[in-house]
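Given as structure tokens, the chain that follows is alone and in the form predicted alone.
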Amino acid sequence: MVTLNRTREVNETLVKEKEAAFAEFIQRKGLKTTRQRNTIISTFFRLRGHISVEELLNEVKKVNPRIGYATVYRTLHLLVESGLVEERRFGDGLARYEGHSDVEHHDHMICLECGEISEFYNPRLEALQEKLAEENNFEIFRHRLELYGACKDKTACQARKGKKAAKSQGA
């Protein structure tokens, strides 16, 4: 299994492309690109991990305080009509988007505890995955595989969740 990181400094290119992917999804629908929107697709794709409508909200504020909540959750929903990105829900009630990276595809644990989400990839369960469906005369479009249970660092776990508290408390 490979852990992914998530941590890795901005692929400026990356960024770029989707950017430039967008406002050609924009054109398509006889959209107007504005500043703001431009704002909040080069802030969204410049972040890492799955982002919920108010992380996202908050990121943008710094470039351009006078954005609003219902600019960005329509920016957000245009992204996901777009293909670009993907709206997840991991059982905590909202919903968290994440940008499609340059890693195809990837699984997610899920911390019941702290909310701590984890990607990872694993090329023995795709082909396990592959296999199954060969043997039972199916084909796969797509997959989610999404892990639920409670990290095993009890101290780091509780630590986040104290961090995620004091984080909603400040808000």
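Here, rigid core means the biggest group of C-alpha atoms that superpose within 1.5 Å across both forms. Bear in mind the structure is a predicted one, so any value in this text is a computation, not a measurement. Positions refer to the first chain, counted from 1. First, how it differs from the form predicted together with the DNA.
After superposing the rigid core, the C-alpha of A21 moves by less than 2 Å between the two forms.
Core-superposed comparison between the two forms: the CA of A150 exceeds or equals a 2 Å shift.
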Contents of the next structure:
Protein chains: 2
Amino acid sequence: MVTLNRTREVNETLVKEKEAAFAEFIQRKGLKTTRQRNTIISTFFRLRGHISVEELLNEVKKVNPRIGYATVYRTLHLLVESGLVEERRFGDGLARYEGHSDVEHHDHMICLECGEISEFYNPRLEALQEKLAEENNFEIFRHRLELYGACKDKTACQARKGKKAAKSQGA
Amino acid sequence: MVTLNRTREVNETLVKEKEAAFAEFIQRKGLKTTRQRNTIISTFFRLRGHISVEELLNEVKKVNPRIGYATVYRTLHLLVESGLVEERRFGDGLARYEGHSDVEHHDHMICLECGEISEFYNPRLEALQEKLAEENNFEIFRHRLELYGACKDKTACQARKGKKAAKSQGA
DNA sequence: TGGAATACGAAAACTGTTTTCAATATCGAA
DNA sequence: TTCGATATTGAAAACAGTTTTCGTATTCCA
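Having seen the form predicted alone, can you show the form predicted together with the DNA?
Time for the whole complex; same chain goes first.
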């Protein structure tokens, strides 16, 4: 099992790279560079985790309070389209956005007590899925696997309980 | 790999059992039996697959056109609460409802070409997930795994293409 | 049966997201 | 630079799916 650790500090170099990549995307598409978009993406890439639109907007407003929902939504769509960001839904009705980690793909573990969303990756799991699909004459483009449950380390878990737990749904 | 086959014909006995179970649930909760609820659940249990509210309402209206969205939504919530039905979301923004199969738990394979949603279950996959969770000090309450991709049997797949493919999202 | 409690249906309200629209900003060409 | 075509913005309206409200109708126990 590989649990992916997010570094606590933001990697400035990485952020700059992503900003550059986005700028290139914008140019390639013949779109325009704007102050608002720059604010939004630079804020986004400096946040960690699975960010909802509202969370992002709140942060963005600290820099420029005149930026509204529409622009944030639009910019997030562009980020997704550029491939720099992925949209996820964990069943609480909110879209969440995630800048790519160093690891191409990963699955999620969601604690229903404290709301913590952690990531993991396991090649055997991936391989097994491939095998099952194969047996079923199915070609996987992508998948998602989410484990809903609870951290066993209750002290740390309860301590995190500031953010409310995701409502969730699943199997 | 176990692929779950839905029988083409509705199992009348099973449906009656579920209707009875729901009736019992209603009674236990001190709620009332109504013509509308009966229509809705009996329609629901005779449909196969992953049913959206709109699909169900359409069917229900054939029996009693005066039944509206609100009652269908309310009844579905009761069905979920009763444990007879599960709510699922496959990322197209629609809630879908599924009467329990004979098999307790299963995962999904969603063809993005023809929209077919098939079910599968594999104990090794389940076990592996448990193991990963264990290693990560996490207790799984439930999970969901969805494989998005395409049927390899293109002829059958294309033939089914009447219903539009689920929009989807995932990893 | 009477009547308290529940359910109904239509419409309004809500939530998260997308679109509209008039005003503004960007940026390549002149 | 300035122009001007085109893209972008922000506020507000529109949207889609779902939930709630509210007055009326139904259920069902005493």
